[in-house]
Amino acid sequence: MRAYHAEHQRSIEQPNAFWKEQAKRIPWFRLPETILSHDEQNHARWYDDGEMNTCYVALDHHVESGRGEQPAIHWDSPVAGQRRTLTYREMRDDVARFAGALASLGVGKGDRVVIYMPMVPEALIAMYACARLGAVHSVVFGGFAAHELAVRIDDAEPRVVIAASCGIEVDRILPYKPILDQALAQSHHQPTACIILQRDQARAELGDRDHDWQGLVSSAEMVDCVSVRGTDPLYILYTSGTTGKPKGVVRDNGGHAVALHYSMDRIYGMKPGEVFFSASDVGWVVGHSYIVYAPLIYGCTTVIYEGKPVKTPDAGSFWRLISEYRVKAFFTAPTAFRAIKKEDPDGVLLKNYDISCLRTLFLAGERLDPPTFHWLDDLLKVPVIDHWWQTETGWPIAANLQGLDPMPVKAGSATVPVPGFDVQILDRSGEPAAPGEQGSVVIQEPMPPGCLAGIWRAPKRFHGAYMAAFPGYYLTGDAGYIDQDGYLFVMGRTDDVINVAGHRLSTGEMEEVVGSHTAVAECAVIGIHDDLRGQVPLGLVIPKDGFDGDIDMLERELVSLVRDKIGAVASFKQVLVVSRLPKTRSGKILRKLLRTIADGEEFAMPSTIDDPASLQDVQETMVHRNVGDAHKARLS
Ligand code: COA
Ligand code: AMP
């Protein structure tokens, strides 16, 4: 039996023994005796009676055990023209002082703190300072608009909000403070204070409840780590679901630290002291787990990159960073490499850098499409590893485990379930699917440590969204299959979630925004294929009876409405006004069929369609407006 199979089997058959052993790898104030327990709804909780502090595990412990002078972070910002390295000791001290500043504003154990910051070291300092106090942070991605920030503020009810004065995009400075002010004007909940990190690129005007980061820190005392239980929450991270209201995924402290530590060893094959570079954003789960927490929990150095894969200044940026910081493992989303490939198809810029330090490339956030896999495989000559996971799980569900038992790579597959995850494929009736047969990808309970502990203050929603469809199994929302060799292929979502440039977005939410326009009678938003971003949203709109306004103007208004309400990151750039939409006889819009047509695939006329001519109408409009590959779509 392969080492992988033995470890996976043990993790599933003896979860208590397996995760008890793994727990010993991190420093606890009180080692847990209860390993696996269950909450009121019978879902798994880990290490309930353990006492620890995530900030202690990631910073203080390493300083105490001799890693104080090792770099903890390398910050590199081509857009700000700055870079900075902080050792573990410097990071620990900065965090302890900022935690003191937060405490002086009344933040304590269990309080929430919303963080709205770009890729700057202070974002990590703020997150760790919350962890140090036992407070719960909720980081909101900088590409989200004021409305989205307001929704999260109302749900998390933070005592304090921390923001930077601005973010920096390729071609523009983005002042954050006006967005924060606008969000607070919309939200019912009001924090008692805001802390603003002033950046020279756009300094913010401060109001009565605003504090300047530097000013606050200069008078703050350093504070120590507060002891929390293994099951106490570390953070809330909002993610898109099928409705307009994002889900606040809650992560605990103990299981999270143990799972991330395990993953750095077994999945990423890292050694403490090495450099790990994940090019994502602190606003996403990849940023939380593999920029902020896992590398430091494991004693590695993490690279924080404030820039893009291309245009800051060119498509060689990643190669430069890997070479300069001697990166051993690099992790990003396939879309980033599609952007690089577009600008530098032959990888000419790579020749300017020595990246012999790079051992492995990891990709996630969306399926690693075979053409991008082959391009990278030919260019880099190191293992190119696709691995699959979600905000909810917080760490990979399926991977090719580089530190345990590397396996031959199959293009298009995320390889095998990670120990701890009992992945299965179920058909519509909940029966196991045969090898090679596509179905719903589910995880049999108990989910391993590190996975979501619930939805913030919404236990019913948690149950309904993930646990109700197939009792005893967690529904991932992805479709896929397992082949004869046990390799998992994850093919796409089964719900209204789309993946735009590695960013998870809800078409349901976009429909709510589009539908709120006074001239719109009905609408559908679908995710269609895009060569660079994987998917992009397309809006289809029926105006209200009697609408006699300018159609171009309406389309433009809807594009800017989504940009204003959700944010630029939605990449909602195309709307088509149509006279009817294809529906079933019971009135359900045939969204999947619309997507099939936009992507130029063969389609069958559903027997349930109410008005077959409506389909032809929409296809004609799509062809006329050059949508995707609609001109290739054929009725079978
Ligand atoms: N703050 C403010 N605005 C942001 C933002 C942020 N943090 N991130 C993106 N945006 C804006 C962009 O400026 C862009 O605005 P525009 O419509 O005015 O041009 C819009 O949101 C769409 O952004 P994006 O889809 O990221 O497009 P892009 O052209 O800036 O970059 C890629 C394209 C592929 C290079 C980029 O998306 C990328 O690097 N993706 C990798 C994603 C990733 O790491 N995902 C995490 C999972 S691992
Ligand atoms: P997020 O919660 O933002 O990490 O998005 C999670 C979703 O992205 C998953 O449910 C998948 O639909 C998709 N995804 C992430 N990684 C992969 C991958 N390696 N292969 C296929 N889909 C992926």
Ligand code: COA
Contents of the next structure:
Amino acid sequence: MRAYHAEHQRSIEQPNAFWKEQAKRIPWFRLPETILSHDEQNHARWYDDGEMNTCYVALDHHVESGRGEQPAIHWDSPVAGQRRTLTYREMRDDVARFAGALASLGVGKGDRVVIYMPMVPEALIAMYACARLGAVHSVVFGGFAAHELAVRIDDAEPRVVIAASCGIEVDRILPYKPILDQALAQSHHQPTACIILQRDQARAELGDRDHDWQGLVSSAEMVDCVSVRGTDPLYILYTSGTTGKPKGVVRDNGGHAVALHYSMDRIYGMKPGEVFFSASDVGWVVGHSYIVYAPLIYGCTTVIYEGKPVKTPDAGSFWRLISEYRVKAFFTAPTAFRAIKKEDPDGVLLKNYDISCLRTLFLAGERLDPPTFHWLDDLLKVPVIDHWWQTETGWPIAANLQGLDPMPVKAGSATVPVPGFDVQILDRSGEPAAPGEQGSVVIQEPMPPGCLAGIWRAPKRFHGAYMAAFPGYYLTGDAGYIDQDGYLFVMGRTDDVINVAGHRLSTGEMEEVVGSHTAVAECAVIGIHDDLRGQVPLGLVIPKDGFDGDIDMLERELVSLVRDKIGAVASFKQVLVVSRLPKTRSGKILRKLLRTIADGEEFAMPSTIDDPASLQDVQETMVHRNVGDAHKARLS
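Based on the form predicted together with this ligand presented above, generate the structure block for the form predicted alone.
Below: the lone chain, stripped of partners and molecules.
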């Protein structure tokens, strides 16, 4: 670990020198001289006097450097029955022309553009076109409800909204235009124009301010990249807030490009020209960072997948994509592989594909539970790398750095802090925790390049949400510990640490134990109210496909397993077997919502929920089994 320690130590002790070197690895119109500065609240800003353009870094520069005929993107859509490949030259030209179309509608530097698109190449073209003009894009996950889209339109105040006529799900076509029309009917702010990409599966009827994508582009002129400062905003990405109002995370141009370029080298161990596949969506931060921007900034080929890990057509879809596009590094969320493991527990479908090209598998988005890690490790025979980061940071906080100093893997650990991130564990009084002792995971300022520059039009909210709890530190909201070897273990959100009769216990640790049972495909453990103990844990379990054992026996075995591994102090006495768990579209289990229902409180249906019926199923199971006050919970 000597190479890692030397690089990490230098990044913390000499951040100006370290990040000045990294900045030289991307093309600037004017190389920055001021590397680290601070805003009015004393938070870090990077490359303030540098001049650049993210679209130029990712497209024009590579074409000029001889990479023009290399594939930039492979689009693969089993739900649409279509595929398409665009070279760097084709991508640059399409982006330059669409940027001209936006400019013809009055979009310029600093203007906002909301993008409401499925996983199609045009989503990336729209994002890069905004960057080319110096405009600020805000991508809203395709299919979000009208109210949620309206809230984001009112906050971002876009000059133009770009949408597709529809999205394509596994079992249905979802028209987007009616949702957009409803959102605009609800929103106070009104864009001057909307651009609609017509898809044959459900063509939209256009109104007075609507423009057909193809028609607009056919008469547009190609435009050049606009120079922006390193600290100028590139995009706003909304993440859910505890107050119910989404937080618009702002990402800058310069620090973002430098950090993502660094990460492709040091974290993912990629080489320019290789294929990188991230199975996410452009509506999430993973899609922004590792589908849209990082692979092209670094000169790789990116895969855009409009499909699911299962049922498009089966649980072998990822293996097909890796094989056909010769993917070197694959990145997705653990929940995707739990779905695959549920349908194909022995990995039989893998035998149909040659994935010898795959060098590394990366997982993030939620904690990689050890049972899933071991299943993948046994199945693939390549490094399975858990790494940890957030929408707010935009790139990994902790990882096993494949391009610098690969380390032995520890199941359940995201390995070590990435250079630039000074990660520490603080107890409730703000004092450093001892090795192995759980506490709040924080990052000492200055935050490295690429992290959020603030909350859109809400500087006080930014400081209050992230910086006020422990002055001088960014509060991640996660609980965890660092062991004697310096490995970081993130155990879950701080509100997933429950207090059972005065004992603080991690539900993540209990999930590890429950998930280790051979019959369990997926599980969640939540803390619910108890008059005697304050809180007690409740287990929710999905059995593997084909499980035909006794449900009561399985529940008793799981209770016994937790008692044996953690002890009676856990007071783990109730398990519910369910058919599905409510999740966000990005695959995160809605644990906080499950606690709310179990405690009999009023709840709102989250905009991010993937399958609303799953919530009703779990609540009915809770009521049937007399869990807490679930019978009192009502949808607001």
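Positions refer to the first chain, counted from 1. If you're wondering where the values come from, they're calculated on a predicted model, not measured in any experiment. Rigid core: the largest C-alpha set superposing within 1.5 Å between the two forms.
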property	result
Displaced residue check between the two forms: D599, CA, 2 Å or over, core reference	yes
Rigid core superposition, G515 Cα moves 2 angstroms or more between the two forms	yes
Core-aligned C-alpha movement of H624 between the two forms reaching 2 Å	yes
